[in-house]
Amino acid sequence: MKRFLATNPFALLLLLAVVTALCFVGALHTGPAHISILKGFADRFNDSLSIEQLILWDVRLPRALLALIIGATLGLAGAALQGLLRNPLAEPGIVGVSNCAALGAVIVFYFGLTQFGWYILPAGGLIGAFLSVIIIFILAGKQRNIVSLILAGIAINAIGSALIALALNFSPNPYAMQEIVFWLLGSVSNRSLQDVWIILPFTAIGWGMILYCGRLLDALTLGEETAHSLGFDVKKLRWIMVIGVASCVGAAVSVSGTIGFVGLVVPHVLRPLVGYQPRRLLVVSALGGAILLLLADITVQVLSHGGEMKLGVVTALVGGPFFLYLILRTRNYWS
């Protein structure tokens, strides 16, 4: 089966698309209240107010759409960063992109900058993510070894977390501590369709920029000099991809908070199924990320009673041990 999927790209994409659709439908059916999803859609289009319509359109649909979009964003960005840095441990959370995006969003929100326009909040997340990617890219250098990447990511994550706490500490908001938990652990609960429309343009632009540079990732597996000889403007395409990652991750995190490890786990699980081709891995990782986050959010709702578990906790419980396995494998503890 593994060999069949690796040699049949369309079959793999179709399988992942079907699983994604099933997970999305499952998310719409998950919640404390048992409702008819079909009735909720029908009542919406017939302008008939009902409990099914309110729960579906105000609670479950925005939540499922955000899990789908954010999961796809993190999976795609993780695959892009791993290919760009040629480093198997690169991902938006580990290298500090998610935390810095959350920092930008927190600063914008708590200092009242959202009054200047709806686009200011995702713009704050975008700027924070962009700055963190630039710093990581500079610190990684030409060799982009694992040690420098991880150390830089740890430092940037620590600084981002400290500044988030500092910004909220001086905020007059009495619920600052709850917001700290939200931004540090991540969640897609209590969101509306307006949040979906806010992040959709930025994520779509980011996805397009990353996919546009997909051929560069294949060329980089042969080295930068070879990529140059093949006619690629490596410097230009590299910046396009960096901006694309910052755009989609910054917008996603500005709504959900920090959700880690999705961009690390998904590309590693799916890479053998695409013949280790970075370009093919991009769309596959996007679908895989959507599946993972939809399943994680379903798990959160099923296991939570009273106070809801944060989504970032579930992804960390999955990603943490997987990250440890990767570190041990790179140090040849396991063959």
The other form holds:
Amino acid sequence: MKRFLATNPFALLLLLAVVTALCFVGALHTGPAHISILKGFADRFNDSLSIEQLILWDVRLPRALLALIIGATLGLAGAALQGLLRNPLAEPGIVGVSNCAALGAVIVFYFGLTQFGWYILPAGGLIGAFLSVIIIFILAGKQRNIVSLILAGIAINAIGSALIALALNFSPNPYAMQEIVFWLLGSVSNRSLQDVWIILPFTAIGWGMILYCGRLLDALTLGEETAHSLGFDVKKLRWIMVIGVASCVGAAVSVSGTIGFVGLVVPHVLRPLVGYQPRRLLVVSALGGAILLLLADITVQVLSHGGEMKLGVVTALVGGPFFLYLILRTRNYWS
Amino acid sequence: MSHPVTGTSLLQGNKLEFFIDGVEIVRGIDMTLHKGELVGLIGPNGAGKSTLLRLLCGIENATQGNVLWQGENLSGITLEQRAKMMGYLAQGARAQWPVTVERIVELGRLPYQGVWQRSNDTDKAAIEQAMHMAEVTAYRNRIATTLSGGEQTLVMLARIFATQPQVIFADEPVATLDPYHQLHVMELLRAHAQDDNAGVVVLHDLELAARFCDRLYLFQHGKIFASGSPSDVLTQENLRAVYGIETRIGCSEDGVNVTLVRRICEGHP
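Write the structure block of the form predicted in complex with the partner chain for the protein whose form predicted alone appears above.
Zooming out: every chain and molecule, the one shown earlier first.
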């Protein structure tokens, strides 16, 4: 089975696409109320107001779409960074984008800016993400070495965390603090279709930039100098990729908060199924990320009674030990 | 085995200089590569051989001076075009993911493929031919990282053959290989450097340099100490001056034989 999938790229893509579609439909059917999804769609197009239409379009569809888009983003970005750094332990947070996007959103909460419009929160996240990229550019831009880029990312990450802690420390009131903490835990519930529309362009551009650099990841299998000798402007393409990751991850985090481990675990699990080819892993990993986040969000809703469990908490709870297991199992392989 | 130097000039380095953090690694080097020849770069560690190799194939840009490809400035030729003309075998080149041998060789076709393109029939034919030339077809489905060092070097050479470049630049390709694989790699490089093709190879083994190369450049402290045919370059005086070693130079039907005897002075150079 594994071998069949490794030698038939389209079979694996088709399989994952079908599973993604099933999970998406499953997510639409998940919720406290039992409604007819088809009636919800039909009423929307007939322009007749019904409870099914309201629940579907205001609650379920945004939630499922966000889980889909954000899961795909995290899976894709994780595969891209692992390929770029040729390190199976890399993840989107490593370039400092996640924390800075979170910081941008926290600042919005801290000053109570959300009252000025629904778009202020995602905008704050995006601004944070792009500022982090600009700072990394300034710190590591002239260097050829990838290590300087990672170190700059780690430094930015640490500064982002410190400033978030500062905001929590001096939060104006307990309510604001609770709001910040809950948001940081990561969730896709209580969002609207408008949130989907505001992040979609940034995620789509980011996806495009990452996929455009797919060949570079394949060439990097041979090392940076050899990739250069194969006609790749490694330095330029690396920046396109990092900006692409910042754009889509920044947009995702700005709406959902930080959701960990998806970008780390998904590419790691799927890599053997594509014969360790970094370019083929990209789309496969995006679909895998979407599936994982849709399933996680369904689980969250099924298990929640009363106080809702946050999506980011579930991915961390499941992802952490699972990742440890993977490391132990493949320890000999990577050393 | 030496050809008289009459071939057309393929590649020319003019007054090349290269600094890293203010330290001069390459100090004003002129060199030429003609069609049909295999040129060896020899010299002590840190003499600037590998750096010169990277300047010649455009991986690094010279601080001063220029490289001409058939009379045209290399910096005016796009990376994509260069990738089709030149193949680079990095020092100790190893795959960084556990992919199959065939897949590694297929990467040699990347310069011919667009952003969204996959291998077509031309690519596949070139891959088959390259694997055949380097004799790696038998383990095409094996994982490259599980092969021996010698086999991995052959796979990397097959990857270069798949690109069908005019010039191959090899940085110490035989450094860690057993005698059989040393000869195999050198024979492949020699066989490639015929007709319109050529090769530049960095070597530490003076015997192999003498056997397989048409011309040698002997480096010391980022400069060329001597150049010419192996018998002109590999003299007791030159080797004593550059490496600080005593040697016996012999001559047989295989060409020049170099026997390493002992160091001359401690604390060289």
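Between two forms, the rigid core is the largest collection of C-alphas that superpose within 1.5 Å. Keep in mind that what you see is a predicted model, and the values were worked out from it rather than measured. Positions refer to the first chain, counted from 1.
If you fit the rigid core between the two forms, you'll see the Cα of residue 112 move by 2 angstroms or more.
Annotation: Cα of residue 157 displaced by at least 2 Å between the two forms, core superposition. Positional change of residue 95 between the two forms reaches 2 Å or more at the C-alpha, relative to the superposed core.
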